[in-house]
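First, one chain by itself: the form predicted on its own, in structure tokens.
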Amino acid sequence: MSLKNKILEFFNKKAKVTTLGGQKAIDKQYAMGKMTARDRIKELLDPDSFHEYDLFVVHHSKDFDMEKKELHADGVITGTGTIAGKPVCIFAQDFTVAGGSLGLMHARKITKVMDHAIKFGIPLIGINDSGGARIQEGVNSLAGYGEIFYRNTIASGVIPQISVILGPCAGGAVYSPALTDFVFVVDKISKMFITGPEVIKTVLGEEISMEDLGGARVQTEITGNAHFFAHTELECFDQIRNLMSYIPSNNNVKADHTAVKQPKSVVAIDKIIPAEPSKPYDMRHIIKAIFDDSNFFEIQENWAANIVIGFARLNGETVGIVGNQPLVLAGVLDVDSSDKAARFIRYCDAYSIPLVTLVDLPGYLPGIDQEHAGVIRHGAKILYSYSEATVPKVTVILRKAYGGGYIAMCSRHLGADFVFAWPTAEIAVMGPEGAANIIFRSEIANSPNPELTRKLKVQEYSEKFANPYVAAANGHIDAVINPGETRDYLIHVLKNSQNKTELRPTKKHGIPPF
């Protein structure tokens, strides 16, 4: 064969594979209000950034006429290119070939570009499309999934994983996207099941569909599985891109520096709080008040909402937030918030990211249901998480800090840097109405007035116990600010502490309570 038709076969079987799983296939997966593999991958990414790796790996399946089958790249894409001018290595399973099911060479396509963002210190990120294991490789198949989860594991901490659920996504294949970083799921399109409906079915005897299993809306309400809900498959991307701007590209580098630009929220700072202590108010208010251009990027919004994570910018730099949501359970802390805290946490200091904590709560949530489901164990992931950290830590303590609460949301105990508190706060080992009703029981019971002497006490505990000064007398606060000064408080203890040391007992690693 002559070089010119070895180059135009060549051309050819490109153009081939190119086409994906036919035009049925694709005009299928439109059918179903999805995009095809390429289309995710050419919006994602910025113009004409992409370049594309084996494209013509083949599976090596002789059984079940396997053989006969050509599947073009394998049912994945993989390949490199840039968000915002940022590198990043991404692969996207392709539905219209074999449901994009999951062979021993469609798994070595991800871990060879799982391999390469590891080496080269670049994000990951993976769009989940597949029909599940490819059940005709038999054991293979499984081997796959194995090497792709020992690779997550090896990358946690070191490069940044992104996992977009952009159909289904059952079985053993739901592991992957559970040890990476964040999770995209987008309404009506993102399926994550151990157990699919057919299955619970046969064994319970229940019908359930695939939405009401594992939809988006469970995972980011009712689970905690995803991080990020969108309506559109653009709409998901664009949420990707914003989180990108946030976060460094690896554990060995800063987040990029922006512009630095002074808060535009139009509700005064000091104004927020209610002048009642039990009234509750919007903690994000407080954030948008302190923080840059008043932007806060939220993260697990809807689920667990009695706290709130996420990153913001400070005088141009990526900060990790972690407040107390009153509007929710008082912001109490429970099995849920603290997991959720505890883990995004532990993000923060992987990369290298300062935590800021806004502190409003009564404590930890009382009752029977939170004890058996583990409070003790889920509730020490945050005092751990705090105590392991050793980026840059700040807390301002608002209004209630009541118990263990106060000591779990990065008190000076755990380990933070600064401790600042407003003249609205309240420290103490429980809140003044319940303090009083314990301390002076005897003499309310016997008083001529038991209701006007519960009230005088209240009011002297509160005098003597639930206020900042005493905390501040004991060297537990650094400062009572006023509201208006938080920002430039922050600005300053987070520029003297940029370059941080903190030394630890040398050990493999700690036994977090998981």
Contents of the next structure:
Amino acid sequence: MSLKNKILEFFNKKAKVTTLGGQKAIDKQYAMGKMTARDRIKELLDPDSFHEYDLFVVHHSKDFDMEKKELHADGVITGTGTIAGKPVCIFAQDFTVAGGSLGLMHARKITKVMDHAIKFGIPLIGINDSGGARIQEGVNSLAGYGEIFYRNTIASGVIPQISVILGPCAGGAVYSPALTDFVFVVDKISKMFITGPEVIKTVLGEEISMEDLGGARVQTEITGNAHFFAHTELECFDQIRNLMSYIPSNNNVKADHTAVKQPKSVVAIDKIIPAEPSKPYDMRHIIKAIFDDSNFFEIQENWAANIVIGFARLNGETVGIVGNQPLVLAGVLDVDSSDKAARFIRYCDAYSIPLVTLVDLPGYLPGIDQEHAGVIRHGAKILYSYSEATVPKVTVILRKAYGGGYIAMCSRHLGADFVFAWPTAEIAVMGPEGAANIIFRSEIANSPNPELTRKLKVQEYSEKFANPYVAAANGHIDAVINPGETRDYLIHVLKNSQNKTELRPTKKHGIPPF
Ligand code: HXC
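Given the form predicted on its own above, produce the structure of the same protein in the form predicted together with ligand HXC.
Shown next: the complete complex, the earlier chain at its head.
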């Protein structure tokens, strides 16, 4: 065959394979409000940056007439490209080919691109849109999943792993996203579940829609399995690009420095906290008043909202923020908020992102529900993560820091490098009301005017302990600062701690209270 004909043959073969699962299946995909795998890669990555590999891979399955089925690219598109000029590895499952189901060769394409990502220190983005294990391939499909989960685990803490759920993600398939760092979902498109509605109906006799079982809202508001909710696929891609701008490409490099922009918040920082200690306010207003350009990239915004976590920049450098949210349950720590914060702290530590903790909480949430849900085990995770983290850790106590909550929110005792307190800080074993009721119980009961005595005792306790000066006198905090000085102090100490090293005893790994 002449060179010209060989090239012609190549173009014909390529054109055929890149038609995905055919026009009918593509039309069905669009009718469901979904893009195709190729559209998605094109929209997410920098223009013309995608380089595809393994386009001509074919499945080897012979059962159930499979040898007659030509599954283009075996239902998954893989390759490399760039986002904002930085390399990424990517795979996108193609629902138009056998429902994006995962057979052995489909899995091998994914594991190949994962191996590239790990070797080259490049973030991995996986777009999931699949009916799960390819039923016709039996145990080979399961083997494929196992090989993906193994690599997800090996890559954890080495390269960022981002999962985008843009269709069904059913059965054991959900465990790959669950092992990755960030999961993105889109309203009415994403569906994640272990057992689908049909199995639930058969086994339990209950009827439930896929949306109510594991739709985007369920996964971002109830379960916390997903981190980012978007209304459209395009909005989701914007969120991914935004996230990528904050994080480093691997655990050996730093996140990009960006131009410094002053906060543009219009409300003066010292006007945000209400005078009455029990009145709520939005911690995000404080964050916006402190950090560059008043930008806060919040993670898991709609789940365990009593704690806020996310990235911001301080003097152009990425920092991770953990802050109690007085607007929700007074900002208490509970099972979910402890899980949420603990995982984020470990993310920041793995990628050398300094941690800033903003404290205002009355403690751990009391109650039978929490005790029975394991608040001891879950609450311990936040203690473990802060103690384990060796990145620069700076804490600012804004208002309440009571009891276990004071210790847990990156106190000096868990290894904070710097702890600052505003003059409004109240650092005590518990709130003045509760404390006075316990320690002056008989004095109050036996007094001629118990109500007045109680009031006076609460006042006495507040003056003695509900302030930052006892902690300051003991060196548990480093400085009482004016709220308006917070940004300056944070910039100063984070600059000083840039070369922080903190050695720990040699061990294989710790045993966190998972
Ligand atoms: C092979 C599959 C498939 C699968 C879908 N298809 N899922 N083929 N294996 N797992 C095929 C369909 O036969 C169909 O092929 C095409 O994909 C489109 O599927 P539809 O059912 O027509 O689409 P839709 O109505 O949109 O429904 C999508 C769906 C449904 C909800 C995902 O297909 C479904 O319930 N699939 C099974 C989901 C599931 O239970 N997976 C778990 C498998 S077990 P044609 O040729 O007709 O177009 C598992 C365990 C892994 O994953 C364990 C790892 C640890």
